[in-house]
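The chain that follows stands alone, in the form predicted alone, written as structure tokens.
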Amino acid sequence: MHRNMHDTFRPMYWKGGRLHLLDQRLLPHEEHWLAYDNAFSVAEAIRDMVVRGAPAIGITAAYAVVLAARDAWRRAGEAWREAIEPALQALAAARPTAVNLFWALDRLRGRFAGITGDPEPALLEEARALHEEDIAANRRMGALGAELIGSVAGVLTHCNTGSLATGGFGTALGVVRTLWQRGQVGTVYADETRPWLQGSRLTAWELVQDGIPVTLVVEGAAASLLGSGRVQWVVVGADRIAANGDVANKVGTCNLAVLARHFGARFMVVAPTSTIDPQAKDGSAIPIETRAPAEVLGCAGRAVAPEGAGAWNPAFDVTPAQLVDAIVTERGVVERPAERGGVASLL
């Protein structure tokens, strides 16, 4: 894999017959790698946020299929296709909103019919190809997004959409990386992204790792920041994009789109075409994961709310296409998707 000074690490790799994942729950304080040789354990890792970010979840699931196939072959021989199904179902149930998960499982499943004998080599080849293609797509999106933005004083991003959330380089953060490499951005701002603090723990960590200065803001400061004129573009990723251009992304994204429209900044979504769900007519058809109230009621294992308080904890929200100025994919760009009938031209 080609890397440079602003692109120095990957969140997963395959070695010694096992899948290795950087435990993102421990960042930025500890860099700890976990090794997996069982698909059900990988499904737990996806659900428990060891790995997160729609593209990274998809790649991780692809490697997990390899582990599942190895186990099914050992247990059932030529009947491995039937024996693998429980593992595939467990992986599919791990995170319901990230459509890349299902896309990756379908792609690996598509190789089943042509395999004779041990399925592991062919499926590992497919998983590795998917991983490499993701990185190449991210670089393409980085270039397309940077060309559309041009030179700006500041950009604001939300959650984590960089190397940690993908196979490498990143989607929205890939655009930021490209802007920085070209000297086209003055200041990169990142939302903290509560309650998991992906912006402060992960985005800030990887930008610092790659020598890109970053300024953190709490979500509540976004209006003041955008109103100050210091930010010309909000650049975010996506976990699922509906056919009409509605976008599901980390909760808080819709807030930024509303604020950007009000204060005259532009709003860009950067995601691979595997994130587009043509079966979802609009955002109302996208399942939104609701996570445990404890994530909101506490922080780092310590309560921050009084006992007896409740919490509503949606992991994602939907940004209407009318608030999106551009959707950038590896296949091209759709500006003002609401006016252009959605994203069909990208499929």
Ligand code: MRU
Second form
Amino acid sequence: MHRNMHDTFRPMYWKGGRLHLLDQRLLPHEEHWLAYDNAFSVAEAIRDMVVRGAPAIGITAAYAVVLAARDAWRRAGEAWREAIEPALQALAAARPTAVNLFWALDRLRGRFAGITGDPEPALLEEARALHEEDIAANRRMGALGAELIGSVAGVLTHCNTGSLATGGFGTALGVVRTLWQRGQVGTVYADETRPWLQGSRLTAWELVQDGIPVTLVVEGAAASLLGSGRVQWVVVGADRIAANGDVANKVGTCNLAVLARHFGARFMVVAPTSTIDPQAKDGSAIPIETRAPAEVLGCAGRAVAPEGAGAWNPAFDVTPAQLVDAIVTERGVVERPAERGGVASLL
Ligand code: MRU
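Can you now output the form predicted together with this ligand? The one shown was the form predicted alone.
Everything in the complex follows now, all chains and molecules, and the chain you saw is the first one.
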């Protein structure tokens, strides 16, 4: 698929029968690739944040199913459909909030019945298709989002929703990338996104890599930034969108939505339809991952809190649909989802 100077890299690839992942824990200091030939190790990689971001997790899991099927075929031959189950369960248990993980596993599983003989070629074809479709969806959302925004002095984004978080190009960051390519944005602000620093470590790295200037802010500066009038749109991704348009995304997203509404900026969510969970009626049905307190009590491997302090570490929050001005998907845009009965029209 075509790339250009503002879209230069992909976070995973399949080569030589193995899945290769860029280790995102080491960025921005080191670009180190890890190779996997075992689905259980890939499940660990997802859990441990080697790869993260909802669509990237789904694509990684799809390639992991190929590895699991190869192993199951070697061990059990025609009984591979039973033998693969433990690996599928390990993948499904890797992280709970990003629905793209379960969506991808279901899609690959949907191919099982039609396969005769060695399952690897058919499942690899499916995983590759899913990967390419994700990039195409991102490009489409980039165009739709940029059209809705038009020309702006500033946008603020949260976490990392770019090439690193997807099959390539990005969701919210794909809109930012498109705005930049078209000369439609003045300043791109990214907040640092504690505790994993996806904003400063990943979004800033990715934008610098792709020649797009970025201005980092600490999350606590968001009110000052939005109050100053320098930002007209907050543009974020999603890990799961409920049927009514409530949005689960990286913790801190809801803060930005509240601030945007208060200060008169607009709030856009950009996500492929694989991030919509029609089973979740509203945000209260979305499982929110709680991660280890150690991630809050320390930073970059060093303690930043005294021994004896505790921490609560929810990795995501839910933004009510009422605070969302637009949900952009590859199938189209829903403006003010709360007034339109959610996102059902997209499915
Ligand atoms: O914990 P992470 O880094 O996996 O969280 C990622 C996010 O919250 C992203 O905003 C979301 O997955 C959308 S990525 C296109």
